[in-house]
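Given as structure tokens, the chain that follows is alone and in the form predicted alone.
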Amino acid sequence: MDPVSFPFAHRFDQVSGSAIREIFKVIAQPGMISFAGGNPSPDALPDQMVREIASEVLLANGKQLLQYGATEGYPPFVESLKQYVYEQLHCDIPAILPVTGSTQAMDLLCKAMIDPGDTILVENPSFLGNIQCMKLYQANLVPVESDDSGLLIDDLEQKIIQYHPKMLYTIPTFQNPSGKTLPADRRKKIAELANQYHVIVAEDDPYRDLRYEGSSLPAIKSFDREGWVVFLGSFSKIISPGLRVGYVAGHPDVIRKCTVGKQSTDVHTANLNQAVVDQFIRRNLLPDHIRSICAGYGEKMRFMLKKLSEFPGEVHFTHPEGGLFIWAELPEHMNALKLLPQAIEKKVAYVPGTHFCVNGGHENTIRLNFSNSSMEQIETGMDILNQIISNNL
């Protein structure tokens, strides 16, 4: 067949697809040791509670749960949810919309505010995904220096000035993909910053209970005013990924907004899972599951930590207190991305983290996920990687 050439739209020239899903291939392979992915446990997905529950909603209700449902959710659910996540937030969210995964949240969120040239601050690194999402949106990405302890609000303030940006993205709680927390006063600065400034704040929130370590922090949300940050969240990490159910909640006409593009994206998230997690809320099942998920999270988290620290001095490397990652930052003369054969030969798979920056370069940085990996691969595989990185020195 002759080779053909497509006039593909200008918005994927810049997205080529993501790294993590073409090292998914390399993950399959027989005895592969992952620390790429971003999966839960698969002792943390409740499979008989989810198929009881929905055995009995569908018994009970399957004939509207089958048919075709509001793009603004299913009546029961958005009733729960809201509830929900006012006990989350421990504050007013006056509209909320369910979509199939917080990621489609985001997608809705660009297609509602953002034109092609708009600037959107973004921490460095941040998650590929909603990166990717950005980029196909033409928006452009200006990153916002962090330290230790996430965001540095003089930057961000300097940049806003400088950029006039429409909207700044972080991932406040166990950032994807360094596991940083941003510290209560720095959320609080945010939320002032966007109302003086009038910059749309998209929270993304996907890990916050899962702390296995300290006390939870108030959402950025809770100290907003005016109305300008939009909180993304999921039950995707505390229920099943493969359920795809999330929410976004904010002012009530950036909503309107999303259920108008939801429209015309899925019509509407699917009945039968939103009722699923309509009983996981009533029924008051989520406390004692994210319990015992967490429990099973931080002893692989502090093992992991327990193992970065037999590493060369020379690897510095991030201490969550919860979440599903670990960074780790190698020499500067060294390349993650050139180790990553070596790892692969030996069954062992990460994600380089120069993936994750807006503007490449970090070529010495991995981002590590415990999560799917049993404490006898997280202590074979570690020991592999250590042994590379210090023949590499």
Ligand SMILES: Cc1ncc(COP(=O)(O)O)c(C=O)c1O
Given for the second form:
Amino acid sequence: MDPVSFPFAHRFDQVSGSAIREIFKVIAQPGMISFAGGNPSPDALPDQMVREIASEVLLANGKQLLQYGATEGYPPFVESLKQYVYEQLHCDIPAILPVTGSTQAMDLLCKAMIDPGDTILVENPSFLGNIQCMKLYQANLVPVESDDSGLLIDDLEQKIIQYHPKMLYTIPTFQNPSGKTLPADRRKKIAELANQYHVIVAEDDPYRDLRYEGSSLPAIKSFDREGWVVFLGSFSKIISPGLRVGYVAGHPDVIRKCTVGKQSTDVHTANLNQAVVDQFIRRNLLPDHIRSICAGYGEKMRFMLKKLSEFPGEVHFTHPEGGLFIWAELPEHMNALKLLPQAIEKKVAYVPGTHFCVNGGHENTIRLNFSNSSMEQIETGMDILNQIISNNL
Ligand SMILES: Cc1ncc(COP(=O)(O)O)c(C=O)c1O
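Go ahead and give the structure of the form predicted in complex with this ligand, now that the form predicted alone is out.
Below: every chain and molecule of the assembly, starting with the one above.
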């Protein structure tokens, strides 16, 4: 075909979407040990339970589920979801909208709030999918400094004063990609700053139930007084990412704008999928299911951390208490992008950390996922990485 120069919208100017796609092509090769993705383990996907529930809800209410539904959500699910989120967050949930994965929550929130050139403060590194989303809305992304526990409040306040941002995007629990968890006092302070300076906080918390150690922390949302914090939740990591069911909870005015934005995106989230998640909540199936997932993931995380402790002393890494990822910093002179072909040749894949960094850089970092490999694969793959890094010291 002859090359054609299509007049694509400028919103794509900063977004290529190509770097990671290449890595994911490689992961698909047979025999590859992949620490690269963020997928739940196949063992954690409750296919039998979903099959039974889907069949029951279709028998009971098939015609309604297969018909168009309300953008506001499948009514029984909205009811059970509201109660579920209230119990999770221990705070009033004045409005909630079921969405097609929490990815859509971020898209709708940006659609509702962000004009081209608006500043969004972000953790650095941060979740690639939502960095892409914010860039597509032509936001000016400004990174906020972090320490081992996450966002630094002094830097956050200074940047709020300096940049007058519309929004802060944060993943406070078992952050993707760093695995860090923000302590309660900083969560409270973020909510206070949001209320004081009138900054929307997008609190993206899809990993909060995947805790293998320590105890649960209050959501930033639970400290919110006026409604500046918007909570983005997901059932992807605790039931199934393929169902694409998440939610956005917050002030009724914000949720209303998201609802209007959703009308032209997908009209509504699939009724059948909402009904399945509704039954997981109503039948109280989540606690046992989450417990069983966490047992396996916790074991894998501890084993990967143990293997990392055998790496040369110059390699530093986070010590998450849950989630799916560990973040490692190799010695300053190493370049994880350049080491990747050596790892791939030996059938091990990871994602170089630079891909998660808002302005690039940080080439000596890597993100490691442990949930989607067996213990044997973690043993073999980590030994290979250890050897490659030791050889390049
Ligand atoms: C921090 C974060 N937010 C959102 C998502 C997307 O979740 P969902 O499947 O609900 O769209 C992910 C998925 O990996 C994630 O890591």
